[in-house]
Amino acid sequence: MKRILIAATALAAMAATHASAADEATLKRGEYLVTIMSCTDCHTPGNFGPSPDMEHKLGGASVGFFLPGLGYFYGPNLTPHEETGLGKWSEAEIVTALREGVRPDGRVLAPIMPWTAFASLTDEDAFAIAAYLKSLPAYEHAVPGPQGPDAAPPAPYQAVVLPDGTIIR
């Protein structure tokens, strides 16, 4: 009986070690994908400036976009903060937003978010991104919600240049 207990304990320890290694590999893959997909460009305070706030990486934009006919959009906080980030979103909901462009509340993401480019992510890669985002330190930072094209911009923004060279705002 003692041998069985020792063997069971050893197997449990090996399984836990394997799960931790798999989790670490998944998080590393998620971090890699978030990096090459340039998520920090639109979702980090100080984005588009000389000194992005990488201490609060993916904590939400401080500069948004103006899209002609649509309005002002600011990259949201992607950290797991319960009130201002993705803390209440499940990993499956994050994956749906990434690949289908739809938030848990049903709102469709602004076209500046390249979800159509992410639509073909494999389940493994999409869930690695979601796991990585959920692993970040929670950062309390609310960004302005979307505003219509006739609203006053709630924070600094970039204008969109149309293909014919026309600068909008």
Given for the second form:
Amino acid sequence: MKRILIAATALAAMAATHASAADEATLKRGEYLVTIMSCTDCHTPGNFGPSPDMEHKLGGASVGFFLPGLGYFYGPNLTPHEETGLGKWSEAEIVTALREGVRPDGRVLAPIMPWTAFASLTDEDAFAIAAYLKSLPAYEHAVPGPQGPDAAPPAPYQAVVLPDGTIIR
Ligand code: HEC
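Having seen the form predicted on its own, can you show the form predicted in complex with heme C?
Below is the whole assembly, all chains and molecules, this chain first.
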């Protein structure tokens, strides 16, 4: 009996090791994809400045974009913070936003979030990205929500500006 118990414990330990090895590989894949797909550029505090805050990478942009006719958009906080990040989103909801550009509340994301380019991500890669985002340390940072084109910009932004200073609206 004792021997069976020991064998069972050893098997359980092996299974646990195997599971965490697979998770580790998935997280590494997610980190790799997030890095080469430039998510950090648009979703990190201090973005487009001389020294992005990589200690809080993906913790939400400080500089947004002005899109003519649409308004002002700031790369949201992608860390799992419950109130200011993706803490309440499931991995499947993150994958839908990535590939279809649709948030859980049904709003379609502005095209500056390049979801049309991400539409053909495989399930494996899309879920690796979602798993990696969920593994980040939660960082509390509320990014301004989108604003219509006639609103006052809530924070710095990038826009297309003509040489005479006119902003393309
Ligand atoms: C060129 C800039 C840019 C890049 C690159 C980019 N994003 Fe975004 N992303 C944005 C902006 C801006 C928004 C907000 C759009 C809106 O609210 O309509 C957004 C929205 C999102 C959202 C929805 C979050 C929410 O709270 O509504 C998710 C999830 C997301 N991006 C994940 C990613 C991931 C993962 C990558 C890399 C694979 C990535 N983004 C690359 C700019 C970018």
